[in-house]
Amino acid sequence: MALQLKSMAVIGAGTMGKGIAQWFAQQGFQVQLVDTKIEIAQTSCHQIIASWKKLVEKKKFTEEQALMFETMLSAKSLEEMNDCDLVIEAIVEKKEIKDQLFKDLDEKLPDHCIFASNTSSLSIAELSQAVSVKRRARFLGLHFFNPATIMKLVEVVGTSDVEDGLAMQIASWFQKHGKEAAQCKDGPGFIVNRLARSFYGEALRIVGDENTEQEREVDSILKQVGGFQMGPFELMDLIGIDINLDVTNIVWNAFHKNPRFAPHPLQEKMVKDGRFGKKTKKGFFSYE
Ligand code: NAI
């Protein structure tokens, strides 16, 4: 059956949810951006609209396009959200919270709706156990990268329960819409986040403790000599130290606490102190 995707909802209006919602609105989708409190979703919608205004100034879009995108986007609470063809979950990286959400959505949304998780590290097959057997045939991982409007890669993760051809159809749909879709096996951290554990972990072990100058130096070397767009410390600040620590712990546990995936005490200290990176204006670096 050909993919009929016209409307979608993103649950979780944080760092990733905002970017995913913005990108889908730009593809002509009716997008509902949903969070626990409608105020959070509304604030995120205002930020997306402000971003379109800036993109008009930069001549990336016309004013008419930006106004059209705006009409495609709405903020919703979980209770208010309407039926849609695709729902992407982008809430906190905690399995039990995601499980409850998927269970509720399964009861609420029509059978044809495709379910996807933007999880960085949790098993898609295990997450899909929260929904009915029938829905598991339409349950995938769609892992976007930050910022989702700009980063081209999407990891498409199927399971043995997914209906034949669906992961492939979705991957080709993304290709047609300008993304690079990589079909991945369902394993801890998929491809990128498994490799990236060493990128962050080794950088933290090299610096050892808080030392802004050395953190800057490591970032600068990797950018200048390694050709990376961002160094590990600025990237951790962009991702969110809290989310990155959750992902590290999940991958570490999935590999039976193999020391090469171990979290660093500095990550734990920063989370305890509420220094989550750019989103709290303080991480390894300051963003006041
Ligand atoms: P975030 O902390 O910025 O945002 C999470 C949002 O989810 C918050 O607005 C929160 O209010 C909302 N939320 C929490 N529980 C909810 C529930 N039960 N129902 C509705 N909304 C709920 O998190 P972020 O960084 O956007 O991460 C979200 C997911 O995306 C995680 O699974 C993470 O692993 C993944 N991810 C994160 C990336 C990053 O660079 N931050 C990159 C790729 C994936």
Ligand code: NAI
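Residue numbers count along the first chain shown, from 1. Take the two forms, superpose them, and find the largest set of C-alpha atoms that agree within 1.5 Å; that set is the rigid core. What you see is a predicted model, and the numbers here were worked out from it, not measured in a lab. What changes on going to the form predicted on its own:
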The other form holds:
Amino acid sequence: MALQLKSMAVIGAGTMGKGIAQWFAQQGFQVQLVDTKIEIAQTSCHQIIASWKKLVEKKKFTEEQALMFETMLSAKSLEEMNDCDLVIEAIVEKKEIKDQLFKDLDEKLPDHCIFASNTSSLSIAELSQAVSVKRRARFLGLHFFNPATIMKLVEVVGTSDVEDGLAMQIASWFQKHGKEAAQCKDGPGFIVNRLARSFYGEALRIVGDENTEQEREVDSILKQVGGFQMGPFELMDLIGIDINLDVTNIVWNAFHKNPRFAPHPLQEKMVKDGRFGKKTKKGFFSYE
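Next up, the form predicted on its own. The previous block was the form predicted in complex with the ligand.
Since only the chain itself is given, any partners or molecules it might have are not part of what comes next.
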């Protein structure tokens, strides 16, 4: 059966959820941006609309396109959300919280709706156990990268329960809409976050302890010589050192605490001190 996608919902109106919702609205989807607190969803929708206005000024979109996108987008609470063809979860990286959300959504949404998690490291097969056997056939991982409106890669993660051809159909759909879809095995960290543990971990081990000058030097070398757009320290600041540490711990534990995936004491110290990066104005670098 051909893939029919016209409407969707994103659960979680934080940075990632907001970016995913914006990208889908730009593809002509009816998008519900949903959060447990309607005020957060409303604020994120206002921010998306403001970004479209800036893009019109930069001549990336016409005013007519921006107005059309705006009509595609709505803010909802969990209680208010309506039926849709696809729902993407983009909430906190805590399995027990995701499990409860998926249980609730399984009871609320129609059988044809595809369920997806934007998790960067948790097992999709394990998350799918929260829903009915029938729903597991339409449950997979769709891992976007920040900012979702710009970053082309989407990791499409299937399981042994997913109906034949669904992951391939979705990957093909993303390709047609300008994304680069990578079909991944359901393993710890999938592709990018498994490889990224070394990108961050080795950089932290090179510096050893907090040293802003050395952190800038590592970032500079990797950008100038390695061709990276961002160095590991500024990227951790952008993602959030707390989020980065959570993912590191999940992958480390999934690999039975293999030392090459181990979190670094500097990460742990910074999180304990409440220095998460850009969102707290202080991480490896200052953002006052």
